[in-house]
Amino acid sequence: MSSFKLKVLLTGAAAVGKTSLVQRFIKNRFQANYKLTVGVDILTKDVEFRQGEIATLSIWDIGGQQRFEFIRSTFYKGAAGALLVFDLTREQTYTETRKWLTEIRQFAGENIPFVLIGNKADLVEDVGIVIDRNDARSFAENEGSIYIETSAKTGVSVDEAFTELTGRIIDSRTH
């Protein structure tokens, strides 16, 4: 049974449900209450990437806010990957993920791993779809990584999102 030690960040605009997420994936619950990350949010948890395989994340939820910017370089130090989540009913901040990956890559290095994570799926009924999912897609493709869209409220892919990235990592590490 191997184990790894992976520091993984959550990344994008702010109000994006980065934290939803996490709170998702270690709590299995949803609070609908919108709160503010200052700064950066540390959890952990195992996750069995491949069968007997297991992996411990240590997640950095990493707030979004424009005001965050100057202290975030030194959040993205020793990271193995990232998740890098938009809003699917938001266009801004599906625009701004260049600028994030740009981020990402010039602090946490160019090859870092990561997926592309189209969030709130769930609302996508009630307001129509904003952004071009293909171009999501190429998009992540092209950068060498996939897109999945994920709802933190009815947790539908979350688990995969995580697992997805942890996979990736390792991959890039034993090749």
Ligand code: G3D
The other form holds:
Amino acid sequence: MSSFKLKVLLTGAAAVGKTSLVQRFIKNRFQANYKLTVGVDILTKDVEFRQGEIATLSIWDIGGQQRFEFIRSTFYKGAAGALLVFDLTREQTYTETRKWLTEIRQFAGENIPFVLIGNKADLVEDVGIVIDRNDARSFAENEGSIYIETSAKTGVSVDEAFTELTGRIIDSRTH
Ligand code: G3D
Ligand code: MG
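For comparison with the form predicted alone, please write out the form predicted together with this ligand.
Okay, now the whole complex, with that chain kicking things off.
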């Protein structure tokens, strides 16, 4: 029995892996996948965020038209939390996370829980790290969150990212 229904957002620069992360997370167990004309995919999945406690996430994955104002307001409205994703191999996408966080808070609420995600961890060995991990960690912590490195390709820490976000949303409501 799930009593929590939560809208969560995938945010961050183009090509950081937002769609790949949600596809990895959902795998074969997704319950719905439909495209709105505004270019947003909404995928639903139950998450056991603590033992025996289930929340139903509707995960909003926005496409390339995200800059349009009318789409943006629909996207952010009623959001319970967000994954803020950057690409570990492209520094610019990390730099842009601050702007994304400002926008998320402006449109979805100052206290919206989020988790900072450095994606494409599988590439770091080859390409080398282009951001300061300590900086990412302290940025996330200073903003009341945590930093997690994921790979949509290998699947590493993808479940953890969504589960962690869900737990933070629930905690922010019940404490
Ligand atoms: P977006 O939804 O944020 O725009 P996508 O990003 O999920 O469309 O991914 C953009 C590109 O990055 C895709 O490559 C995708 O395969 C790749 N990608 C996403 N996540 C990872 C990851 O964890 N590791 C690696 N190695 N690649 C990843 P293409 O070539 O299709 O553009
Ligand atoms: Mg996408």
